[in-house]
Number of protein chains: 2
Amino acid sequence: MEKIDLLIKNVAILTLDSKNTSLKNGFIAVKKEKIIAVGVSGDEKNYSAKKLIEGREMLALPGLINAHTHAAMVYFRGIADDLPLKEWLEKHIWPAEAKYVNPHFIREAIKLAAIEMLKSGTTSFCDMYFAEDEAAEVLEQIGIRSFLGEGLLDFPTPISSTPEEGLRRAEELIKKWQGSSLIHPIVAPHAPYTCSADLLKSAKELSDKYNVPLHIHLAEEKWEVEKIEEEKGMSPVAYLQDLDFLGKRTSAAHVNWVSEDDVKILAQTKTGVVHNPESNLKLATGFCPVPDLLSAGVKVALGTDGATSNNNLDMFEEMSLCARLHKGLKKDPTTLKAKEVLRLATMGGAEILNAQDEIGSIEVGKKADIILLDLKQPHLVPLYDLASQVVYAAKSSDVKTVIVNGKIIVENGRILTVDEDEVIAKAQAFAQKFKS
Amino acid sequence: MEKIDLLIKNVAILTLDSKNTSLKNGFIAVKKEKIIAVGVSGDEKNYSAKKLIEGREMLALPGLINAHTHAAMVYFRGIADDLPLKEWLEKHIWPAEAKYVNPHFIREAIKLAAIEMLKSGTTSFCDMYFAEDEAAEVLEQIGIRSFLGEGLLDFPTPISSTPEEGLRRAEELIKKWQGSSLIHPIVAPHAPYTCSADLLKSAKELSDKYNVPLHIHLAEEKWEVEKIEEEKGMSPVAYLQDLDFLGKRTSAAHVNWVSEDDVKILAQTKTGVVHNPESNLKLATGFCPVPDLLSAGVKVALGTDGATSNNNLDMFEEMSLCARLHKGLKKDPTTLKAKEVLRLATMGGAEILNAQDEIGSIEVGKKADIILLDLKQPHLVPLYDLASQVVYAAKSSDVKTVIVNGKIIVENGRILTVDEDEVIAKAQAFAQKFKS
């Protein structure tokens, strides 16, 4: 009998391994942070576990990976919707950030975001925002896997008054957290149109120096592309390639306005793309050509973007929309099949974060980032195909148990590591202050 | 003190009345089937209620109206996804219907659909399927408001071997149920390309004779339009106008492929349109030009379509997608604002079903079809705008209480009028039979 920490038994499993192995009735054995065995029911008898989860009528999936968000913006969820983009940004979002975002705000708001993400099945997220070191301390306590990058811009941010200060914070974040099992520092310059060539180069150097992911917004809106083309004489993608910014550690969010040549560059440089369908539609910024990117061999992941442009952090909604939207746009219902979209939301995220050896699938040796869905729901029966049910019929509220790094963080739909009522009360109090 | 049956107090309310009145803290008084008072908190003191619902941190909305579905198809949820349309229909859906659909199937499958709809906040639905009389008996017991039309086609259905038999069933359904407070018979010829001109005319006559709604599929796919244009020398919309089929009692589902002239005809004849965004994207059938229809004065409602093409019956997902999709397509983030979309899912449905005096809003004199959402959720705080929160952030799992016709059908997320476990077990047993 091998002693282990956690055993999930009698559970259906979509492993998302390279063969897309699925098990109708299986088990997962977890020791410390890692998955040490996955197999068919009956074979778990060799393990003696401190904690047993009975998985009957449940489905185990790798935890979802939200590969692009600005999580702390949940405190501004719904302050300004259905507005022209310029008005939305300049009259609402930027003034709100300038007035309210500070380390205290980040500490409180990030708790709410972490609860929302964990309860909806997200076990890892990639964040570009401010005061990420403050966020990291809270997130480590709550227990969500976090890829955090201090937003770098040419102009003052709510936290850093100069780009140099931003870079210094970014390097401090790396030095402090690199090697942590849950907090993964990254470098996050905002966009080609808000960062000088020097700032982009410095960001890339930092990423190279410490071997950490580099994350940026790219070609989200048409005017950005036209602006860069006018100023630099090339597309934003070509401009970033010219700066030697692209590469296997680099991922870019949105990527709505790209030419065939741009797509080739992204594929050749092994740059990852994060598709944010709910945000892109809501802000009417454009359509990321996901099927074309995948055909060209570009790595693609899914993200929610921030709650001001979404207005939630629910990866089940992104999967459902991604699978549907591109069928409609391509006029072909065989585009982006359910199992492909589920891969984007799991292994896809792991790959663009260069964490594919650690997370993204339920396999021996990987970190135990696992979610359990309750299949005994009126909208989830009858059941013919697991991936199809997850992408087209399941909701985030079907997530009952969430395990991150081998630790149970959500159990029976309740978060164990933070006082949800208190976090909600503080968010409500913030809204009162904001409105007055 | 006036004695009443039900009082909901201390509740936020979006009434969806003609002024879009919202109350931060209000009450709703219900006597028998109807709403007899709506007002601000404090003014409920004149009522003595048999049942009191404390609405603190809840939002009351009119029950959602799913204006186009084939509800009993939930038993086929996920049997065939991500396939070319012809293969999907001819190799999977039609054979499954031919083999399995019979009155017993309908009685069981419709229970599952009713539970899914009620628990997700739908209090009324408009159905086109088979053995609707069998469905009606079950639905009346469960307590969901149902607009039911026996599917009429030129060829044999699983229930009727000839169109004449279909028409006879349709008339029997009307005679039996007209005047019922929950079951509203309608006439439902399938589509212009599956019904002869004679059948369409007979269906219209039946609708006229009994003054009941007439519901049809229209211009869902491009090839249908081309086929009718070739055969009849005019668009499907013009063809139906030519047959005198259109009018204020008529509603048409999908309406993806329409010209400017078609839109004018729909507006002039006061024909309603039901938009099914999740189904249309998933099957890649086209895009209903909702903003153009609304600008032209066409009545528009929302629907899920059947679970084989969706694969759920969740109106919150339709609202979210509808609000986003048309922004993206129109390249304008001010298109279809949250409050407009919420109206489509409530009053919009009521109007196209000619039930606008009975349902669709929380107003004195209307039937008490009311849903309560739990606003104390991590994804629903902070709260700045109620309509925005409902459309962009809420999920159907936030629905805790559902009242139909003055009766509480779902309380604290549990359905009271049917044994959910038994219905789920039967659906699972059906899947076993189907797969073997």
The other form holds:
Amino acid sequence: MEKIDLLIKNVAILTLDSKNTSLKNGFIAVKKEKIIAVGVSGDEKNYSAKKLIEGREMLALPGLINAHTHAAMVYFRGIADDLPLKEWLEKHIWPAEAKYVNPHFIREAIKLAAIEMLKSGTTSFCDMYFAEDEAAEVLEQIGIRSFLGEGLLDFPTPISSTPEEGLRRAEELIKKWQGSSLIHPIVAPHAPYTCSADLLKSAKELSDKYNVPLHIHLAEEKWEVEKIEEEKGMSPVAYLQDLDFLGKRTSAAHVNWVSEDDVKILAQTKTGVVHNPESNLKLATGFCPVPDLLSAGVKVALGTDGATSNNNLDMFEEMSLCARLHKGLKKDPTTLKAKEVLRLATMGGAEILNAQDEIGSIEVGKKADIILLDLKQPHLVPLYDLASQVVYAAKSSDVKTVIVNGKIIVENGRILTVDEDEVIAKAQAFAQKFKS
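For comparison with the form predicted in complex with a further copy of the same chain, produce the structure of the form predicted on its own.
No partners, no molecules, just the chain.
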């Protein structure tokens, strides 16, 4: 018998592999950080595990991938609701960040975000914010896979006084963390309307130099598109193409206001798109044409955006809304089937982060990023189709076990790597300070 570290047996499995393989009663064998076997129940007798998980009445899924967020903004959750994006950002969020965001803030707030994501089944997330090196140290200890990019803007941020300092911090982050098993540095200029052409070019050069992902907000609001068209004489998508910014390592969040020509550019350049349905609806910024993007061959993933515009980091809610929203917009109930939406939240995120060989599905050789859902819930029975049940009926509270990089991080709904009560108490103390 082969000795392994973890065995999950008697479990239903949605692998999300290229064939959408599902098993009604299977097993998953894990050695160190990788999956070494996936099969039908009975064949697990060949393995002797240090840790055994009985998966009866459970469903195993690849860990969900939140492909766009600003995680530490959880400390500002609810401070400026029911406002348009420009007013929300310029009159409330940026002033709050200028006053409160510092390395200590990041270290404490990121803990709350990590707990929220892990307990709701997210094992990987892509983040654009500040003091990401501080965040990285905390996130590595907690054990969540993190794609982190220092936010780059033309004006001073709470951490960097100049764009040049921001770029220096971004490069230092890459040098320190590239090659880490859990922390994956990226380059993250904010948007075409907040970054000069020189800054965007420098960000792309940094991404090219170290072969790391490049992430940006793009065409989120109508006024943003009009501003770029007036200043540059072309759409934001065409403008980024003109700067040679787009490409297979580039992913763009939102992408709500795009033409047919823009979609063709995104497809031709192999640029990925991250759909943020809850944030888009709450800020009334527009609708990402996901079905059209997919039809054109554009890679699409799902993200929550920050908890100030969502107001949570729950990927189950994003899947549910995404599936329903586009049926309504297209007036076609066959648009974005459950399996397609589930793929957006798993392999879709892996692909736009160029991590599809390591995460996004339950397959031999991939990292063991796995979540287990409790199927014995009133809202999950009777059960006819696993993918449909996940997308249309499951809740994040159904997540009972979370495994990242082969390590159990959440067990029976309890996070094991950080003191949740202490983190919540500190968040509540910050709220009192903010209100006073």
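Please read these numbers as outputs of a predicted model, since none were measured by experiment. Only residues modelled in both forms are compared. Residue numbers count along the first chain shown, from 1. Definition used throughout: the rigid core is the maximal C-alpha set that superposes within 1.5 Å between two forms.
Core-based superposition between these two forms shows that the consecutive residues, three or more at a time, whose C-alphas shift by 2 angstroms or more lie in one run only, 83-87.
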